[in-house]
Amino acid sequence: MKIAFFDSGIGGLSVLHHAMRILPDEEFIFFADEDNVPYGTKPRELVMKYVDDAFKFLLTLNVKAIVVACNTATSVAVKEMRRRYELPIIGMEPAIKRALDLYGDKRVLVTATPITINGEKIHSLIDRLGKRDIVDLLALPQLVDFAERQDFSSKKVADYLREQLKPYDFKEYSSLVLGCTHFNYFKDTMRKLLPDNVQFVDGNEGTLKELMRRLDLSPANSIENHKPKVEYYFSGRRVTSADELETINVYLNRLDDMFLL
């Protein structure tokens, strides 16, 4: 079964990376809209167009489902994509409910792109949960640019995070929600700036559980001797060059290092 993973850039590799571990017998397409990344600081109408263009391309590849492995694209466009297209479409939401379920009623800091932080979808979710008094929102747009440049732990990255996180008394927090798939690359740098009581939570596991439910898939018992087939596309162009494939491999190796943090 051919399953597509779509993101504005390479952040969605973190969702694909998890899928490759638990569904190694499936066939995957990964589409990164590298011509138009980042989405999170652009007008919503433009993001809607980018997402629709990507969907139209992916449907030419005969995919059976599309995972929108991008919180920003989910916030802006998933509802409309489900209206336009009939195949299963699985989106990403910041894992606020999961953080509250796991760690009780201590404060939660949700990090994401500006378009997600300011969108109606995330605010409606917080209101439904009835936890607005303990959920804080923080946009970290520069992390997307850092990730796209493979700059994960430089002094510049650490200084940016230190400045953005400075206003928060993390003794009062249980968790930091990674509400953008690009943010998973920075767990080790963030870990150095956060006390041990603050845990990372992302939406990858929940998204893949929903994918498996919709497609009636079961996780593999073992990934030994299993290597998923993956085709990579950058804004509709098949990735075939050794340099570009090696760049993707660098990101996947980075995700291996971040997996247990």
Second form
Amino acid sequence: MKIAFFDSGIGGLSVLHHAMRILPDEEFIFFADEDNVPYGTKPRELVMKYVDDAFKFLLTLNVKAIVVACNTATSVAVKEMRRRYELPIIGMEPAIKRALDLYGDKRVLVTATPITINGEKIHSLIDRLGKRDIVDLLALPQLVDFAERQDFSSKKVADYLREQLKPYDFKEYSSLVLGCTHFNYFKDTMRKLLPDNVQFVDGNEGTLKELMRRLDLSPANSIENHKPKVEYYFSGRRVTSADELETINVYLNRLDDMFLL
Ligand code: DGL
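Could you switch over to the form predicted in complex with D-glutamic acid (DGL), since the one displayed so far is the form predicted on its own?
Time for the whole complex; same chain goes first.
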């Protein structure tokens, strides 16, 4: 049986990309809800409906687990999906704990979509960690649109990021949390705007650790010569055209380049 990765759009490829490296013997389904992206600026009830529709579709494909490779969908709907469906459902949340564990008590800037930033889930996480005084939250909704248009490093993107990051004195920060899976495509553009003391932290590793724990899987010893099988879907439609598969490759290649930044 296959493992499904689900996102509003192509952001979730950053989680799949990581899974393909460490679980090369698994078969995957990747579902991007391209008909409805973006989620992060829409009403929560609508996002709940989109997620439920996607789950209903994925369950017809007989998957053994669903990874919600979307912080926004997790914030809105993961609790309800776990109540409705019995299979393992792995959610994703901004890796604030990981940033604090790695870098101690320096300031952390958490970037995500407006839904995630305003949602109860992230605020109860920050309260649980007891670190409200050193965690700042910043919504960057336009990055989702830029990513969907494959615009990762134009002047427009750099100007937007420069303006958004301007208020922060980054000397005081240890890290910037990429709390939206679409943001991984912008690491090189952000890198140019941030001092070297600021590290990127994302939730990909933690999410996959949880997937492996739930399915009792172990990471591969070597990733050479393995190319896991992936079926791609845009909303309910299987992606088969050479053009669209090539577009997916452009994203995966970009993620190769972003991996070590
Ligand atoms: N990639 C998604 C996330 O991780 C959301 C992007 C969107 O649709 O707004 O939050």
